[in-house]
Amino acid sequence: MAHDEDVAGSERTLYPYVTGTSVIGIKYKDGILMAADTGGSYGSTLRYKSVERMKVIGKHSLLGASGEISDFQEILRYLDELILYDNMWDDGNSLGPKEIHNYLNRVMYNRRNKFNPLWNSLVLGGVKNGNKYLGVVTMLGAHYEDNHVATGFGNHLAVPILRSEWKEGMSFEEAVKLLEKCLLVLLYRDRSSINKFQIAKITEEGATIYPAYSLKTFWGFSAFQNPGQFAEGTW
């Protein structure tokens, strides 16, 4: 029996349960901005609609996560007690969004190794001594630094967008209106994305997460009225 227990005890996550979809990331003329929605999914239902995703971290950083919500719950308590521990130094210095950055990568492949990953992409921004950061770890340890960044579906329909868009010293009313215009993309063609978003920035001043608020759409698009109309096949 205490054999049979010890083998249920090792179970690994197979496929995350309640999941949120894409975070997208900015590099602006003060500092870092960042976006997401509110929907957590359980499957392809979209169960809670208040879901936030974006969290400051420390003095310096900001970090947005998308798949599973408690595997980022889990990662903000690794960050909280790292946090506290460079904190008890009391020494003067803070750690900054590249430290972070590389301790979050060092995570994500550490439990990766261990077949056992928490299911999460992460967006990690912020600014220190004048320096701008912008990064991303996937759940296998993967992790790049760029003027902009997306995960989930802001990977195929977000990055294009930003490549074309995107341009350096942008203002703060100009980096929104870019990013509002990836989510508006993200919203018509992404299942598990609701009309419920929020942008946060960090500067060197500090960080500020925005209320959620929503867009205006459209969907009187011929290609929504009957999508099937020119697709191949049966169906």
Given for the second form:
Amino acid sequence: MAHDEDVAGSERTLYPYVTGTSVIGIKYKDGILMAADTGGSYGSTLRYKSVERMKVIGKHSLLGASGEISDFQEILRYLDELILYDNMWDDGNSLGPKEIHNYLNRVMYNRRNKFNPLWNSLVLGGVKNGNKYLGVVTMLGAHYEDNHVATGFGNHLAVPILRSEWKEGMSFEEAVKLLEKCLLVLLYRDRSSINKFQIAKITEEGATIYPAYSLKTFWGFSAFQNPGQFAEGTW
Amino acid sequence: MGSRFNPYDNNGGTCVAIAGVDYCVVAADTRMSTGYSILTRDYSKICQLADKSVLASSGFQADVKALQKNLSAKHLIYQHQHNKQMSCPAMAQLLSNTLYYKRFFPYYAFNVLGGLDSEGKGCVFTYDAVGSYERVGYSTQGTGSTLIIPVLDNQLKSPSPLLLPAKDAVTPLSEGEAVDLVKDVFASATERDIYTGDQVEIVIINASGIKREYVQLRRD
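How about the form predicted in complex with the partner chain, since we already have the form predicted alone?
In what comes next, the whole complex appears, and the chain from above leads the way.
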């Protein structure tokens, strides 16, 4: 089948429909923390307001997704099957974050090779045998690891904050404070983000996805109240 | 929607290799970018494929990774079948064939392969994305290559490949001089190429084995 064939009627993601915005992930003293809002945008319409974009995978991993929500849900089905088949060995071994990340790399790259991509940027975090792991996979299959990562707008707005303020061995409280600072910047400047956030953590003891909550905003800056004041020719 | 899905990206990066009489230096920066964003400042583009062959690659990271895995798998089979490490010139031919195999959906990867040949002489092989290759004395590939190649040409003046009888394409520099030259060309490329920077990873291959060295570059 030539790739330039008319694809009408065939099933492939040519562009995303319902999308989630940035995911942020950082390492801290006991493991990994991840944060994302719960919005699902239909183009520029805020279509869904409580989509969980972070999920626990197996015993040691946490997956966060931005991009096409339906593709993310399909990825979760693949991973459920993967974990199920892994459990069936019943040998006491379980897939760690490195293995899950590697699996996702192969799935994403394989789909791009078929010109039928899964339209997501994925953040994978986890802890196994005392090793913290934090990585990203893009829709084309490009992947990397780092101490702090962010997808989409987060790469522009959150990463610079993380680069200057993240440090090795932060406490849970410090790390949450840093994530909230990033989320607030994203809330102010990323129009598709919403003020309903979730934070998720994973440590050697297991994963917790905290219930959604809002951040306190302040819109009283004069530039917010009268944005056109010093910009002649605007209204 | 008239636009079609684009399966490629350019994650940037610069690779350099220099061959001497009894050594080879292979180097690449550790920045990984997309567009105007830096994804990470610490991503190694260098892959050791055999005892005496080291591959540095830039281009599209996912393709580069797939290429490296493919070559490593082939080399594992080679070791089982021949009970020895592949020579650098053999690895060079394998890389060419591997790239050409995907001639009509290429790996977007720009490679320089460095190492020692079966006589222990330094060798460098330089490629395009679809597998054309050539043995040279020195080479550079990737986003900063246009800034680096004239400097290497000027400093290392390799003998013309048209000369008869053919002359060895190894450089006259000592190992230490070659490493210093690599540091200089990377520092220079970093000044003008936004896709090059953060750190340069330098791998030195000689009779006594493989050494690694890192030097900081501008991070802006």
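Nothing here was measured: the structure is a model prediction, and the numbers come from that model. For the two forms, the rigid core is made up of the largest set of C-alpha atoms that agree within 1.5 Å on superposition. Numbering follows the first chain given and starts at 1.
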query = Any CA movement of 2 Å or more for residue 227 between these two forms, core superposed?
reply = yes
